[in-house]
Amino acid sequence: MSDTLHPLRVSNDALDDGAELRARMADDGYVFIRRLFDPDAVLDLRREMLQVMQAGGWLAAGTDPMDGIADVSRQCTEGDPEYPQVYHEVYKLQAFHEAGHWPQILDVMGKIIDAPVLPHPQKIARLWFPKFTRHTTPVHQDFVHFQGSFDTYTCWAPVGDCPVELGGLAVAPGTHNVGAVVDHRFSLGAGQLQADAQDVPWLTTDYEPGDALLFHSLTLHKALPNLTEDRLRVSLDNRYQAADAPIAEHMLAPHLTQDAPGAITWDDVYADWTDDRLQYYWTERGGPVVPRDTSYSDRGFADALARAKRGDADARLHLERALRRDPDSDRGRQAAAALQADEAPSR
């Protein structure tokens, strides 16, 4: 690791001690566990996910899907209209959703939350192409995206080996103790929102199959760039909260359904499942459902509009994507107006 990256603290020694796990989460804002999950189960999931990506044309022809060798000409990411065409096929896998309910993570989250646990129905896969560092997920707090309760926790897990150069996750310990959402501005990368982080230590590791990084919704974190020549980075983002705590309504829908015409429904996701044990499981919970607060994304989009007018190339790309994705939406029309104004000849 470079001088700016430091190793994560491993908490396997506290797995059987709920009070200690809660203390470490309270102090550091994260808990890292080596091989929490069965590595064989993780690799089985990897094969399923990558076979779907291979069928969708994202992998180099003739390669073993387990190697995750990308067809770099197919680079795309969240926000690109073509990304859901393959992503949502991965999303339909029953095994992908089951991973968010593996007993090991429910046990640990139960100890940290110290109450009955609700896994969010909106599971997320992160599928990141190489040579695409412009789109690396920026520093942010998860709460701006997922909302509901501050005491919501993410479990990030690599689906396969994930050395530093492949672009795993890094956290800034103790940053959750601010107890509030910090200012975010526009950025490329997942979520399109970036927080400023000055003079904070960054912790990461060479992740292995089965590893799990758990962190609080206010903990600053970021992805590292995928610096490999040709390997896709595949990982899981699953979220957990107390069953009776508020949950934002958009977290009850499949991922990437906002601002996406023709997006999939839960019935689409479940169409080929072999059983219904996890279908609509959250409807029996008793906690409140709260409206989505769009102010975070609205400010980010307004910032992108302002930056595009100043000639910012990343902001222009963001607006071009919004226009391609849904030209008839309010944001699509705003993007079109901003791009046209920028291209108008000066007088």
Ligand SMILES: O=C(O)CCC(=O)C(=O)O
The other form holds:
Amino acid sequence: MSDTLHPLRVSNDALDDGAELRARMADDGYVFIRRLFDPDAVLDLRREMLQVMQAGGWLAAGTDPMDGIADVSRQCTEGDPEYPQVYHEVYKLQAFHEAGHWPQILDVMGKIIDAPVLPHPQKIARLWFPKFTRHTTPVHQDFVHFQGSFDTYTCWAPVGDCPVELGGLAVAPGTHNVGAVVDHRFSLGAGQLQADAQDVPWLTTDYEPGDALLFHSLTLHKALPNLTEDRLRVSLDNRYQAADAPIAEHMLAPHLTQDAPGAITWDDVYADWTDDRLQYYWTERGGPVVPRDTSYSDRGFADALARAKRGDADARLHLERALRRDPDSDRGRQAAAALQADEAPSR
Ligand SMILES: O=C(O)CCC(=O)C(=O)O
Ligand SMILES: [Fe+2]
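Okay, that's the form predicted alone, but what's the structure of the form predicted in complex with the named molecule?
Below is the whole assembly, all chains and molecules, this chain first.
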């Protein structure tokens, strides 16, 4: 581990002690549990997910899906129009959704939240290509993306081994104590919003199957770059809150549908499931649903427009993507105008 990265505190000793787990989350903004999940169950899920990626052409020909060896020519990420073509096939796996409801995580989240828990319907998988470090998830607070209530907790879990060079998650301990959303600017990395973080320590580890990193919605965190030659990083990030707390309405929809025309519905996700136990499980809950607050994303996009006009290469690439994805949308039109403005001779 490099000298700017430090090890996460392991909290397995507190697993049976709700008060202690809550105290650690309150102090540090994160709780890290080794082997919370059965490693075999995680590896079974890995096989299923990577077989779908293989069928979608993302893996090097003739390789074992369990090795996760990418066909680097297929590199793409969230925001690219081709990413959901494979991602949404992975998203349909029943086992992938079930992982967000494994009893071990419901138990720990129940202790931390200290009330009946709602696992967010919107589960997320991260399928991260190697040699694509320009798109590494930047420093951010989850609240800007997921909203609802501050007391929402993420569980990030590797689906397979995730040594530091594969680009797992790092957290900055105690940073949730600001108690507020900090400024975020445009970034090309996943989520497209980046907070400034100077002089904070970063904690991470060589993750193993079954490990789980839980953190608060205001805790600063980022991914490390996937520096491997050819390995995909596969991980889950799922969210949990008190069942009666407000949830933002976009968290009731499948991931990567809000800006994507023709995106999948829950009925598409459920089409091949073998039972309906987890289908629409949240519809009976009584807590309020609040509208999505687009101000964070709007500010990030405005920042990208301004940067692109000044010739910023990352911002230009972002706008080119927005244009390719949906040329007739407001953002598509604004992107086209900003890209042209940069090319104008009067610049
Ligand atoms: O896995 C990643 O690259 C991003 C994950 C993340 O930001 C999260 O789990 O909240
Ligand atoms: Fe995040």
